[in-house]
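One chain is shown next in structure tokens, namely the form predicted on its own.
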Amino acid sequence: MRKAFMTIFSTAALLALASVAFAADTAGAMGAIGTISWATAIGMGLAAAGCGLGQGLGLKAACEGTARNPEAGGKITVTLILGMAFIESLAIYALVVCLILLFAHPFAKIITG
């Protein structure tokens, strides 16, 4: 039931946001840049939230694993640090993509025609 609700909710949210994006003022480059600015802000926010949740869940699992088996704490810590680095790299990749969209304006010419 929860999976179906989340699917329906996310589909409705995407449809609502798509209409706003297509209705944006694209008469000039400033309209496209404003839309891209909002998209990068929302995208980086979602990426940071997702990475934060992933890191929190990873830390929770590492703490539980160390509590259950204290002798394996060293291996768990190494694996935790490696996993945290991978998760943080996803946030850095999202930041790079957002900065490219924000400052290079690769789609501004396409949107404005």
Given for the second form:
Amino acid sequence: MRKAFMTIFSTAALLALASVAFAADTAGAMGAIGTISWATAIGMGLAAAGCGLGQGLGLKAACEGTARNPEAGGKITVTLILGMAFIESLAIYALVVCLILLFAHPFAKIITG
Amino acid sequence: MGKMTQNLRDGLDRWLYRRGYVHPEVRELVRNQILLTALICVACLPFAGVSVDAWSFAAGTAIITANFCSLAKFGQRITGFGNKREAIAAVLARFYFRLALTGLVLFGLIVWFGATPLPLLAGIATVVVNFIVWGVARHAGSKTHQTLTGKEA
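What would the structure be for the form predicted in complex with its partner chain, given that what you showed me was the form predicted on its own?
Zooming out: every chain and molecule, the one shown earlier first.
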């Protein structure tokens, strides 16, 4: 079972990295587009994972706090919602930055010279 | 003018209560955000046909308000979930669903409608401004209250 997983993951990693290897040969704009695409994909993935983790941890703590002291439930709920909204706005900022990099082309002039 | 504002605020409060925002502080936050969005939309309306920045800013504000309203409504009853794992799964599922939906809307706005990203980001940041103002006002209110209580004592 473990061997099969290793084989599948290795194949997937090789296939995923093949485009980088090919992109490295092509000079200029195409290479830059490839790099930007990778950067946005990794950046958004990290942002979504980090924000999900943060929300989960915050909620876990809020559930525990409410269970220990039900009278403080109201205050905990407000703080939880504020925290979750802050985290969610961070994820949306990351999303907008990724969309800017992908579709608004802020570095187009620099790349094409 | 002051009475009209008070009536508008009370009416909005009642409407939000009927819509399920039962927690008073959460309702206050949502009400402030909705009023801020309405104000920005009205202010940007005359410039919508002239400037892309104006409607981009209004669109950013509307997106984050919709997100916050959804989060606040669900957040009020999330701590009441019996099972912690169930609560976390529900929050994460809703978070990723909202993020995907927001991504689609932002994609449409930037790619198809040519919205400028910086005013869009500024519009999204209005929710943070709302929270900070609310927090500062609350802090100032609590300080005043403490002082009064001290004098009375």
